[in-house]
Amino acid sequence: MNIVVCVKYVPDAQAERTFNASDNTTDRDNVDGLLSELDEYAVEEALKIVEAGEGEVTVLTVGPAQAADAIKKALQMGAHKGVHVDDDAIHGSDAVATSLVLAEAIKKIGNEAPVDLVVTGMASTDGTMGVVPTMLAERLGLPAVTFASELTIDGGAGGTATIHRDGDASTQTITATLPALVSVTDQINEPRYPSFKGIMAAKKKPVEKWALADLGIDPSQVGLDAAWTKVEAFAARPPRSQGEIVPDEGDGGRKLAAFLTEHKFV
């Protein structure tokens, strides 16, 4: 089977993450990042599949320079190759047309070999939408089926791509026809750290790099300018006042209920 997994690079979740001033987007250069962690999910999920049977993992991310680490780091996983569209005129793109870009760079990665299985996590970390699984098969004309908690292929590829999807009152078992798009959620598997060996090996392991041109993209289509949504300001959270200390001199149980009377939550 041949696999795309789409993955994304995000800001590490730890770090103190805040917008650029000049427009208002996430700022990606002034703070660490690295492979979106529900991403990870997609990429071990895809591996399983290969493992199991035969065939080639190929890992696609849309970002800048720095969002090779991504791929980096599903290389060494186990992914077989990679693929990175790095262009400036994406800067600020909205889901819309990330959708777009990625669709376009699959098509291409089809022409080499069919894609039977596009697998994706089931947000990102920064934005976390979950549109973009959606929108991205809607664009290539595959079957969406989205939120696996459990994923089984039948028949390899021209076969069958069958789903758990658990919801708060029931699990629904979907099945599609390959090729087809999978999203799949955090409970899904459990992803494996690189080994040294996988590590030393990614060294060697291919990645391309395309453009917007490469795609047959007009830049008109994509960025800042074109997205349907902008962040029109922002302001950094103030920092949190010290609480109100109230020393105990036998009346504490008091005091605690008139300040709960106080601010109605009794």
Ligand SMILES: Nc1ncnc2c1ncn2[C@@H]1O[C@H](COP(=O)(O)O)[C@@H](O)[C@H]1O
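Just so we're clear, the structure is a prediction, and the values are computed from it rather than from any experiment. Positions refer to the first chain, counted from 1. Definition used throughout: the rigid core is the maximal C-alpha set that superposes within 1.5 Å between two forms. First, how it differs from the form predicted together with this ligand.
- With the core superposed, residue 52 shows a C-alpha displacement below 2 Å between these two forms.
- Once the cores line up, the CA of residue 65 ends up less than 2 angstroms apart between these two forms.
- Once the cores line up, the CA of residue 236 ends up 2 angstroms or more apart between these two forms.
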Contents of the next structure:
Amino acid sequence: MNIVVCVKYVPDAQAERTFNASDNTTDRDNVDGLLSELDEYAVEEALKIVEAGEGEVTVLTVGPAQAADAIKKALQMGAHKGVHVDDDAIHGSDAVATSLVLAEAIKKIGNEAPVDLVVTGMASTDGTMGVVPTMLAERLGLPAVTFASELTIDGGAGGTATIHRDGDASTQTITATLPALVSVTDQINEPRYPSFKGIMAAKKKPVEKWALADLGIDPSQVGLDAAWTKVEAFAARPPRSQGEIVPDEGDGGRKLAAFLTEHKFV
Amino acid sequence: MAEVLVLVDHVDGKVRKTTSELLTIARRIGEPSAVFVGTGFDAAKETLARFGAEKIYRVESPEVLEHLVVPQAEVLAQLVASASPAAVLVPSTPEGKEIAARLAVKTESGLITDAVDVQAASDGSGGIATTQSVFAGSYTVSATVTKGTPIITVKPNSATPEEVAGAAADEVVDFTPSDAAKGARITESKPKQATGRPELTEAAIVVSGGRGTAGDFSKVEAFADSLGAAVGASRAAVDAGWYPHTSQVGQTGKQVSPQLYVACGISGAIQHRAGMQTSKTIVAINKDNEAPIFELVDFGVVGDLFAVLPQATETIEAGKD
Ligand SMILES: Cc1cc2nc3c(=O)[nH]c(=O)nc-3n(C[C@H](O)[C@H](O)[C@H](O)COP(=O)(O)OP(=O)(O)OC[C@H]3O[C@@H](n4cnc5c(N)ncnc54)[C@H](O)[C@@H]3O)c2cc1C
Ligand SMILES: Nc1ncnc2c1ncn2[C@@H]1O[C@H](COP(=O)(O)O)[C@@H](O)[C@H]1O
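Alright, leaving the form predicted on its own aside, put up the form predicted together with this ligand.
What follows is the entire complex, opening with the chain shown before.
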């Protein structure tokens, strides 16, 4: 099994996130970044699959120089090698352009040995669009099964991927023939922490650095100017004014009911 | 006026409320045309007409839905080519976003997800302006599509559905899914049991329970029922197996934006806030007066939810007679 996991380097959600006033893009310089928490589940799931059988896990990221940290963390968890696509022209790319770069990178990885499975997180913790995986599948012509809360691979490469998805109206079992793309939720597993051995081993693992030219992508196809959508303006949400907080002195429930009645919720 | 395509969200023809919201929004920017894929057309038609659909494109086939979202994206791509709509509106469900993502790539069009408002651009350009809420609700962003047909996924509760009779002229679409659409198949589908409560993302009031319930949601449910509310849960409560995952509110659960959100025994972690911070009015009950959730509230009670909730429920029920 040859598995590619797409991981994104994102601003830490615990920090104050904001935008660059000059071009309305996400500020990635003044906020500490890390491997998107939700992509740890994708790395973990890929590792479990190869550990149960055989194969190799390649982690792929598209992002600025600092994004190497995201690859490093995945390698420390146990992934075998990394691919980092970094090119100044990519700054400001929207999901459509990001999916183009990822797709071309996966094709290039596949030139060496065919890719059987692409695993992604359910959404990035900064953009939270959750659309890159599907766009990627569309571009690669792969069947996609998304929001997997369970994943089973049968028959190895050339076999099938079966997932469970917890929907509003029903719980579904979905099967796709490999090669396929699967996006996983935070219900699927418990990501491991890198062990000391893992951290040491990661230092020796290969990481390829590619620019757009290596992928045959014209710089005019990506970046802020090529984006098919434009952020016209952004504004911090006005802070919520501190409301009334009362201690329960035996009448907290009645006070709550009075508040709700006064505001016509009852 | 140009058509605006609205993908109908339905189960066997039972149309969800989000669709009537999308039809209402569509009327602001053009002439609403509903796109119906699946089974149960007759039941759906009545609702679609009532909320102003001038046209309904229909693809009736049970087979199509077995293959997940790809055929729906293909139907829309076909219609974008033939009808040159001003925009395509899709509900912001996981499926809706997948359909929109594929459609954007197929038609080389810009995609905006999770819009909370959609209006005709005020500069008279004929463009469409959207509003989104980002970074766990801490910023508001206005954006436009600059290429192709604007494809917009719209969150539930983004408009109040308005009833306006529409002609609802139906047109059968000649459609055959591609082979690529058949790569993934739903092999089993177990329907969920209805709770009798409103749906989480559509509800005007949501009452959620967290780790503070210690696994006993009965007080949360009784209080919710006194308000006619939906019941939600924090991830801690879901992970403990106390409440179904589909009820989880937050970054990796549902994003809700009701008139009133009541957090019971929930600390207010950033991932939880991401799912409820845009609620109009926020109320919390928590034992710990330093719980971060209190930074958000319009009204808070520092106390034990097992004492506060039953008293509130009783007071509300008594007031109803
Ligand atoms: C990748 C990722 C994604 C996540 N996604 C989500 C998500 O979508 N949604 C989500 O909710 N969380 C999510 N989380 C988890 C989140 O970080 C918190 O752990 C979680 O929200 C905590 O749930 P809680 O508030 O119920 O529990 P706690 O943080 O343990 O808080 C319990 C609260 O209950 C109060 N309490 C206890 N007993 C009582 C009582 N008798 N009466 C009144 N109050 C009482 C306590 O004072 C405390 O404030 C995610 C985490 C990660 C890492
Ligand atoms: N720049 C990127 N590099 C690598 N993977 C990405 C990138 N952006 C998005 N992804 C993948 O796509 C998933 C969903 O991202 P998004 O659509 O941005 O919410 C993430 O969890 C990643 O697996």
